[in-house]
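Have a look below at one chain only, the form predicted on its own, in structure tokens format.
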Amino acid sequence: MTPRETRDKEASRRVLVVDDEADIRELLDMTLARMGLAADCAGTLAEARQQLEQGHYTLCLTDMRLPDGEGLDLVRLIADRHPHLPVAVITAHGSLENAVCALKAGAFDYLSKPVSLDQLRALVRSAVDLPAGGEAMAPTKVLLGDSAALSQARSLIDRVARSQAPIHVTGESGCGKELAARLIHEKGTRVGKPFVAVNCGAIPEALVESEFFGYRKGAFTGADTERDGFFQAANGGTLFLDEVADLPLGMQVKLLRVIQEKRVRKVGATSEEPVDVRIVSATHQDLKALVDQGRFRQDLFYRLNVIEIRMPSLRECREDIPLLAKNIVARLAGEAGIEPPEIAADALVAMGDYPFPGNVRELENCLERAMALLSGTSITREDLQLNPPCHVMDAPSPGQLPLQEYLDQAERQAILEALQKTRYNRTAAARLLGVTFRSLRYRMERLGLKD
């Protein structure tokens, strides 16, 4: 590399530091210098604006409180005039509301005072790895569809991927919430780092803390070795909390602290360790309604729901069904090592008319079944076996059946109603019925109810 190329590279890796405290500016300047980055410092909002007009920066670090304005003003200015420049805010200790406001205004991430140098270095490493001009590596996952609803979701995913703000993905079961989370990860700065997906409703309550935070050897009976949790496994990357509404209230308190402090304590440990994790959560339930019912903490709701992405149901994207179906058939055929069969016109019409309560997941299962049972060269309406969604039977009146049959039919109806209300999420249905997941599974097997 020539001396000129070296100077150009150094000039393109400059950080703008905005803080009215000289010692904070000096600390940040020294830390950045050790990381091979040059810093330009400003003590006021006016100085920062002038620096932005005169120079090119890789990152901006700004305090929330400045003598002539607020750090939020600078965040909004950068989002408007320099959309490809990541800006991180430094907030007072415990000022969660300010941090959330900054993230919603377009901040890349935030740091709390007193500034942790480990967290600062992790933030800077993430920010300077941002592709120039907003360009990202081509994602391995693709959100197919040209409908207005899907195009809107895809556009929002592209916009939020570059920040570190917590994302909450909503939508019915089977509509692609995990796919959205993976796209956010692959289009952002953490691509190439771990992506850990966790189904919060599938973890027994007694094991939630140890699964999330890990444990030390001897912390409890059976803890023969030290083990990392989900947060340690996702360190540097993204932690996807699927069905986050199913977390017990006690765990919600601990999760909130980890998100705020960016530190975890293993079960049985006496000290905390730093973690650098981006949180993406999802649920098919209405979190705001659960907050009103006292089943989900309001402070955690506002911390997770900084940016919300709603994934549309397949019923809202019927025009995308032919494209999705052909893509699914091609993928399934490739996995089986066969030529993909054609999809007959009557099959496409049948899929367009069907409500698909299970969304894309149900569409995929339907096509996989059709290909497995296919006798001809193309998939027809009959191969799809699209029966209308089942309806719950009217309950019999007492005395019409023997007692045991009456009780079994009433229990069957209650389970079916709960499953339909929860979009066939058995964990949520068990909670709605007031029984354990294991009990619900046993009752379904006894009554002959299939998944």
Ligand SMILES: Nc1ncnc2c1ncn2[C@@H]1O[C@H](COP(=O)(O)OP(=O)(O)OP(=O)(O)O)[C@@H](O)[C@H]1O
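Note that the rigid core is defined as the largest set of C-alphas that superpose within 1.5 Å between two forms. Numbering follows the first chain given and starts at 1. Just so it is clear, the model here is predicted, and its values are computed rather than measured. Compared with the form predicted in complex with this ligand:
Taking the rigid core as fixed, one finds a CA shift for R76 of 2 Å or more between the two forms.
Fitting the two forms on the rigid core leaves the C-alpha of K104 displaced by at least 2 angstroms between the two forms. For V87, the Cα coordinates differ by 2 angstroms or more between the two forms after the core has been superposed.
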Contents of the next structure:
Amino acid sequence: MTPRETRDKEASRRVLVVDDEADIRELLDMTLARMGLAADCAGTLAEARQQLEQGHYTLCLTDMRLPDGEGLDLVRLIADRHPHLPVAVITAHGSLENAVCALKAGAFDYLSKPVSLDQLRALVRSAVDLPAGGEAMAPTKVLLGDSAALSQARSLIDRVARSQAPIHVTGESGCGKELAARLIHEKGTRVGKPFVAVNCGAIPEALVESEFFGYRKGAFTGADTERDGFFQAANGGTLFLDEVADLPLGMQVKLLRVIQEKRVRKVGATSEEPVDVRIVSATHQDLKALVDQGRFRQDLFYRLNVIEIRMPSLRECREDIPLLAKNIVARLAGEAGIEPPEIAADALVAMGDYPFPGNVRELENCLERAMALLSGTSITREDLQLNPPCHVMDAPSPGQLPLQEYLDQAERQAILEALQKTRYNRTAAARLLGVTFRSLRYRMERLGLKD
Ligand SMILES: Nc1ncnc2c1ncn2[C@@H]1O[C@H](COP(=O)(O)OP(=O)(O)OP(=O)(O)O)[C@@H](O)[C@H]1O
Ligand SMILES: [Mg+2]
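Structure of the form predicted in complex with this ligand, given the form predicted on its own:
Up next: the whole complex, starting with the chain shown before.
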């Protein structure tokens, strides 16, 4: 490619970023730059209008609230004067009505604050036709860990990546389900093709179908142009259905059909189009239990769960904590352009004792906070601010009650929790508590816990 051609190509991949907060402009600018896209920034509606007149853009990202007007006005202006320019809005956290208004006014998508960079990248990728090949994707992290549990997960990921079978990834929150899904995509034959991650729980029910399957122009009020859905965006690649348990039942039926037929019909269309996507799904919930409760369709469950990969909790691979912590600190230091601090021995001990209910993500957050607060040259136990695990219930402390009463209460609480977790399956509850079924029945009788 000649320098001239390169420049033209770049000019055809400029993004207009409109936000009055300099920090957000900078964050978006940096993220876009890493994806090989140049950004022009505007802080006001007036500036944005001017830049739209002068420049040629492939995408516009705008905040909803601007000092001299509403982002919605910009969406309308673009829909009117630059109908081919996709525009996405950034809305305040939880203001769904705003997002819906923007979509109706012609925005092609929205992001809610605080902006998740992963979502931003997925949005940009689906809006801008980025060249195939790894360079557009943020490099996926390595799945670290030498423990048996993590090694097993890693080798399973490697083995299933080459197949086309649907994979269901389970595991607690923050234990690397999305990372596993990305690795499956990258190690498989679809690398270089799109990886589209969808948080099934984040899409308003009314929009689910059009988001997944796309819509034809005029399919509903506000559908001013034809739009592709996630399936078309992921065509040839992988569609990652995150938090799949949150899909409304009605949508589950439609999803099952598309997976079986490998064809989608846009909302408002009369014919179907073929799609070729590999489905990887994930949830932190017990999907089988939801099936039993009638909250998740069994037929869809069997379709999605052809192969299950269970990502271990951090508690199951405690021996990996030092390695993980060291890598996280090195990465954070690299991003901040500083020398990585040491991790003091007492900090390692504290991390080894802490249960990390939020798993690797919590470890990352806790180290990030520690590095921000760091006073010396090494991260100490104090810097970590690991709170002792709090108990779910407000149990009386020993001493407030006679010993026997206190013990009975604790026992009752433990049994009730185990029963709840196992949906009142006493055999399973007994196993969870580490007692025999007979012993559990005896204890329940003694404590007056009827069926
Ligand atoms: N074994 C690992 N090695 C390195 N990084 C990891 C590992 N496991 C998780 N991480 C990192 O921890 C963070 C959380 O992981 P991820 O987002 O994949 O979790 P998740 O299971 O999808 O969480 P949630 O249920 O909350 O969506 C990410 O930054 C991820 O890269
Ligand atoms: Mg996730």
